[in-house]
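Here's a solo chain for you in structure tokens, the form predicted alone.
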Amino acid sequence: MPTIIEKIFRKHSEDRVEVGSTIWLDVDLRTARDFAGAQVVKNLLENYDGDYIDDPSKTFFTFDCNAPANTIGYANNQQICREFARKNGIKVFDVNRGIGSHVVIEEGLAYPGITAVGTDSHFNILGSIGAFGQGMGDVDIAFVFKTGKTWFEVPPTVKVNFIGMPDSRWTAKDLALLCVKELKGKVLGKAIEFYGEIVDKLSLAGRITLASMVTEMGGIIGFIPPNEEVIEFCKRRANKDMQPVYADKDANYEEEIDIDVSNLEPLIALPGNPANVKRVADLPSISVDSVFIGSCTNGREEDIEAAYNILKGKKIAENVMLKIVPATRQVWQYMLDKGIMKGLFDAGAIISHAACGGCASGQIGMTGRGEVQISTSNRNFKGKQGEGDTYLASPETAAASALAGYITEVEE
């Protein structure tokens, strides 16, 4: 019996869909961001004659990696995309809009059951709403822009069952870090389906956090079956009814993995490896130079408000630089309307416009050699956010550490 990915693929392909088969897949949503977007345009212009776009209404550019461009190279690449978009009737979500994978959810372009591709290695974040999303290279994306299709090998699916419920100290980021630790090497090239009481309790923001780190687990995509809250959100944004896709009760999984979360508590990934996860409580006193709160993993209203609730009425440690980047303009508006912006400013934070922030090309600054940073992002490989040492943690742990001046968890 079919899994979620097999059911979605069967609705989008005329080929026989079974694990290991290569199929032609119809793609509902096609995007390119400012990273590799200009290369997509170049491939289209060099390899196709005149009629470049299969369906402009399903095709978009999103600028989020370097927004607004702070290098000549990025500025040129963004302008190449803008000019191509104008000539071909493509909508651009420009540098003022935020992270593309979040914007397409907010705009109702991505919703349960669709297929989508983009030039973003974390485009599988769409598994958070029960959609299939996949990052691809510029040549592949150019082909999808032109034809509306791509080829894909149907992967096996691993079912992950979360057992138990932790106390109130856990966050979605702690759950995601635990999964990276437990699943790394076990789900390479596979789809994942997440189940359990803890998943049922995740808000949309929490589901985005978990799904956004499937790439670091080695998986192709992680599906979180949409609950009523997610379905209603997507219906409002898309202004249409939709049929979410769920696996059959007797679906054929390659493997089932149980993960005990009953003792889940604040976790942190040590520099250089998102899978090198430890309890925050087990770390020695490590001084912190900078803190970044944002990214596609933890840049939603809920994430930044959680940090604000810890910081309000207080001041960050004297020698700490706290950088906050909302995921989208909508999140920025929420912060403004709720007074969160002023509270964070009064606490000593640097607040930037909506974009990828610390993950990409130094929009809000990179780390220097020897600098210790706490980041709510999903990757801490050397050089990704600078030459310093980056620890991955939740917004709550990041905010508490900014106040203390050293790595610590929120006090009870």
Given for the second form:
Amino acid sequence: MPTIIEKIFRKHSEDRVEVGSTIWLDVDLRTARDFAGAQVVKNLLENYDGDYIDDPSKTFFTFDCNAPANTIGYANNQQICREFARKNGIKVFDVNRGIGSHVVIEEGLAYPGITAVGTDSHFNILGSIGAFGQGMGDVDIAFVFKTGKTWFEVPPTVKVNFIGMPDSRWTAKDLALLCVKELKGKVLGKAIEFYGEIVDKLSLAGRITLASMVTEMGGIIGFIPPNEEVIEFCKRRANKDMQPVYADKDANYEEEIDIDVSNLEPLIALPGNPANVKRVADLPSISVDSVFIGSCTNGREEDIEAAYNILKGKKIAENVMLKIVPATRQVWQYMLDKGIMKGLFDAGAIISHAACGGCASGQIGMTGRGEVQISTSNRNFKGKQGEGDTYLASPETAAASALAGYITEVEE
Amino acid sequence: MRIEGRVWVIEKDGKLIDDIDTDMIYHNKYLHITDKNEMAKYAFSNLEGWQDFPEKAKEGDIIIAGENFGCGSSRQHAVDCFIALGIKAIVAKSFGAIYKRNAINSGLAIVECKDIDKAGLKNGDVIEIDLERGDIKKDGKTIAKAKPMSPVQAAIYRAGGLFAYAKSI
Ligand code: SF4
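Mind sharing the form predicted together with the partner chain? What's above is the form predicted alone.
The complete assembly is shown below, putting the previous chain first.
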């Protein structure tokens, strides 16, 4: 019986869908961001004369990497995309809107069961709502803009069962870090489905956190079967009925992997490798220079509110720089309405507007050589967030560390 | 569809090299180059023992490599440098997923063959590959079986790449 990815593909392809076969896939949602977007435009202009876009109502630009642009390169690329979009009737979610993979969920453009591609290696985040999303290069995305189709090799699916429930303090980020550690090397080029009580309890924000780090696990995409909350949210946003896709009980998994989560606790990835995961409690005292809370992994309302709850009424340690970047404009609005903005400001935070911000080399600045940063993003390869040493952890651990001035978990 | 060509066995100490990443194929210090013909000069220029590959390779040659060929970054240069050299196909035990997409999209034949290390090939041997059947032959005898190119990949390959394919549909 088919797994989730196989079921979604069957609804979007006329070809025979079986593991290992290459099929033509109809793509419901097609996006390019400011990174590689200009290349997509160049490919289209160089290879075709006119009639560049199969369906403008399904095609979007989302600017998020560098917003507003603080390099001339990005500014030029964004303008190339804007002008192309104007001429071809494509909507641009411009530099004021937020991280593309989140914006398409908020806008109701992505919902359970659809297929989507974009020039973002974390576009598989859409597994969080039970949709197929995939990041691709500029040649592939230009082809999708032009034809509405892409070719894809049907990957095998690994079923991950989380066993038990932790009784101590845990977050979705700790769960994601545990998965990177446990699954690295075992899911290369494969789809994942996540099951277990802990997954059922995850909010949409928590699901996004877990799904966003499947890229670091080496997987193609990780599906979290949507619950009522997710379906309700997506229905409201998309304003249409939808058919979430679930696997059959006896679906054909290549492998089942059990991960015991009953002892899950605050975890942290050491600089240079997201899979080098340790317990926060086991770290020696490491002083931090900067703290970044945001990114497509931890930039939702819930993430920033969790940090706020730890920081409110207090002051961060002297000499610590706390940078907060909500994932989208909607999250910004929430922070304003709830007074979170003021609380964070009073605690000493720098607050940037919505985008990727501190991840990659976005608009909120990078780390310098020797700088120790604790970040809620998903990658800490050398150079990704500057030349400093970046640790990856939850918003809670990041906020507690900002207060203490050294890496620490939240005190009970 | 058949390809015939002289092979280069990318090995070290008698063993096919695994995990040749995109920096070994085409180092990031040459990423600013946009002229494809110029890229030819730097193919394998960062792979120990193979730096002189661009001088040795001839139009129509075939590369033989180990597991996970082309892992690493998504740079198209790592495919284009071989196309510019006139390389007709890469036969490897397995490929990095993005490299495989990039190569197929550019019309470079990608042949996945788990047992290619057991075929006893030496530099300069001439082989014939039937892309759709997966047969790899030398002197008329089948020496290894590769994964047949899927109909989709074959269609893109026949058209000469993804953009050319789009014009045909
Ligand atoms: S936040 Fe970072 S990882 Fe996520 S989409 Fe933006 S640049 Fe990529």
